[in-house]
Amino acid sequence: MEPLVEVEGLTKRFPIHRGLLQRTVGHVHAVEDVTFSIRRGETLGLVGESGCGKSTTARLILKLLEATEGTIRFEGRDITRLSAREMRPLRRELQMVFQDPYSSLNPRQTVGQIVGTPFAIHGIEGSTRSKVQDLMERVGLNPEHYNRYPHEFSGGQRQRIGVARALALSPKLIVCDEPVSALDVSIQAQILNLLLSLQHDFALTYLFISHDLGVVRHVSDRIAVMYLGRIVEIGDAGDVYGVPKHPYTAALLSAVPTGEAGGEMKRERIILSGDVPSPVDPPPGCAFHPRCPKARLVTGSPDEVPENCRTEIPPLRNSGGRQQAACWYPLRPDDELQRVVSHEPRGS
């Protein structure tokens, strides 16, 4: 399937100033050589931990930032150092759903005036009204509540009304920034199927980033996983869920609860040690190698890691079946991390 966009080598470095002439000092490595694919019709799902550069890829990509080095392709086309003024056009196409449903509406303008807003920019003709209605109505919102301001809703309409905001120009990327992590978990459902109903009958495209491994499992077709601005892991969501490869992406699913009907917890948890290292001065070689369980197992030592882990960043390639891993040792099905996540027991 064709893809709608192509990001290859995407970096993104905020500058460090100190001192009274404000002097650059250091780097903040927010976003390191990032590649991906989005299909048409497809939706991605970008997890890791906060602070991992998933909010900031998904600005780079809307062009909300601008990209340190590395190239952005949108239907073929490559926009990475267009202007405000070429972009402007392609905002139609490009879209936001934002994480906050309380601060990312005005409060000032009721629901008709912030659904409204995208056709005056772009100056589209006809009934504002209407179509600000029809679009109320397609989201689950009522139609008469046209004149109501946000603060007369809930969370969960007002995420809905920020949804009826990014359809209003019939956009073919939709970037999900955490659209539920701030609603409560009964509304969370009804939002994610919401966006289901909404790709199938627009033929939209989804960035979907969250922290919540659940929820972009049951609403990804792909999976990418980030860790310290890098990717680490990408596949289609069964094959990462199933059979990770790299060990952090088995650290994360072994922290996802899940139970019988007593409640009784049936996965071990892999504790990872240490904190993750900062972006200004990010460790050599492997990113991950200061916190690896696996690069530990292949030394046999708690206290070392293999000499290409500390020093050469490995490169995202093909880890078996339909998944790439950056990891010089990625996990194999007889692994004592597979196990874990697996739910096999010890020693079978």
The other form holds:
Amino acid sequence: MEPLVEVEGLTKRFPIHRGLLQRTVGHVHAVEDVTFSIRRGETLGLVGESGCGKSTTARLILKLLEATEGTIRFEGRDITRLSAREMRPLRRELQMVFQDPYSSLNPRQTVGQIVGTPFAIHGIEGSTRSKVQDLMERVGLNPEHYNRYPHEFSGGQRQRIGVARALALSPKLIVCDEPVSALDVSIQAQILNLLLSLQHDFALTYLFISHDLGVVRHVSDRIAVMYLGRIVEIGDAGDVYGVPKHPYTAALLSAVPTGEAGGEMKRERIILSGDVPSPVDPPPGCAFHPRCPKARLVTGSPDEVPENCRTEIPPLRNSGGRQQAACWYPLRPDDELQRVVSHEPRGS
Amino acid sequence: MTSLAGPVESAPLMGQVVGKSPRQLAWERFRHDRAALAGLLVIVLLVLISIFAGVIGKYLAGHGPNDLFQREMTDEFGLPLGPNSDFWFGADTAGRDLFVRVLYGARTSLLIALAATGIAVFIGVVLGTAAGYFRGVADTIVSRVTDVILALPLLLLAIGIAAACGTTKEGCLNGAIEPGLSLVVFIIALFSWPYIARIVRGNVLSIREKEFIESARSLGAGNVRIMFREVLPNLIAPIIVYSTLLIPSNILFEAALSFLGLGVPQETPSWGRMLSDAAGVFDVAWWLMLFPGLFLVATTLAFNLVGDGLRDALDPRSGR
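Please supply the coordinates for the form predicted together with its partner chain, as a counterpart to the form predicted alone shown previously.
Let's see the whole complex now, leading with the same chain.
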């Protein structure tokens, strides 16, 4: 079956202007050569650290940002270069749930106005009020609160308002940009379960962005891991979580709390050295090589990495498991990354 | 504070939970601000005085603003006489009833200040919103123009414009600007819109980065809709506050222009001009300075108190 969304070679670079004449002195490489597809009815989880390009990817797909390079296809149709006017009918199909339920609702509008906005913009006939109240009921809000303002609701309720607004036009794809990261843990589960039940009822497709690996695992069918603007590993959730092939994925997973007594003892963490490099000047070759424990395992030296890691960008490819990873030396079951000490590579 | 605690906690019974709109919450806060309420009372009185200045003058004093009472109210040296039962505020050097003239002065001050502020707010909101929303070239132009206007020595330039346009009946720019009230309004508006434009621009810059703007865009809303439905409603509070605070400064601006003889025409009663007239004789006729001065101070103080009260009541931090 044809995928709902196909993204190919998607790239976004933000120019950096400086000086009196606003000359372009460089670029932030927010998203680099990202390729993936989302199948109908599935949830694709997008994980990675802050600043790795997850949210930019989401905004590119929704055309809130213009892509520098690459193509975005929705239901087989190339939407990359559509103008705002041409995009308008498609807005009904693509919706977004935002991260911050405090800043994503206009404080000067009532819930009725907020959830009714999509109907007003797209000139949909009929009683907006009853439609909005149906939506409110569906997402677990009291329809009698139609005339209330956002400040009268809790964070979880506000996020339900945001979900109702995204749901209003019966979209096919909903991009959830960290929809629960601003909420209390006890509320997170409620919103996640709401999203899952809505997906079931309305045959929705989700692109689910989060930095919380536990949350992503709970909701996702497939998972893509991003590092410095690139996808480093993508595959079925069970495969990526069970047998990670990319050393970065393995390091991320080792940082998830297990929730078992003594679990922390049994499973040792992979400690990455250094910080994420600046996306203004990403490292050549594999962007992860300055911190990669596996590369050091290959050379057997804490400050030496293989030649191709430093010079050639690894493509996403099958790497021994069912998922795809962008690594020259994908992990094998017997690799012991926990013991690797790493330094910045010499002579780079 | 009771309103901040939320309707849920203050409601005695579950069935009586009533939601409050941001406007209601602001009014609750404003109602408990005594200084602001006093200011509001003074403003209401002043508005009534300016509307009914003619009626009050006629029935309370029995004099018109330009009736001369040289025989009754000036002494043998031509100096005005002070307050008495007929002339409550005394008379000015021409023998006119100061009480009636002060009442009419309120009309002049309020009319000019409100008109000028209205024009300034309109220009300021339009240009400030455009600059903040579209940024880029629009922002550069608007920001530089406001910088230039705010950097001008405004009184000197106002004197220049008033002198150039106010000396002949035809005015200047082919009669586009005629001397009189409209010239004063024009000058004051010209120099006060940049304050509003700056504040609006700054607020728009911060609001346009909020996620609800992005959400509106993702729903397919156009620029016009986003500006009028999403951005401007969030600017009502600062616009009201700064307009209210701009009024007293514009009243003082008018008074200053009139004091320098560049404001309203000779026969129009104006507090500024009265103070200027009093300057020569205040050692023998204290009332000439006291009464217009008192009214001027009371008016500006009242507007400032209300403006501060509104700022507290509409505080954006409680807008959530």
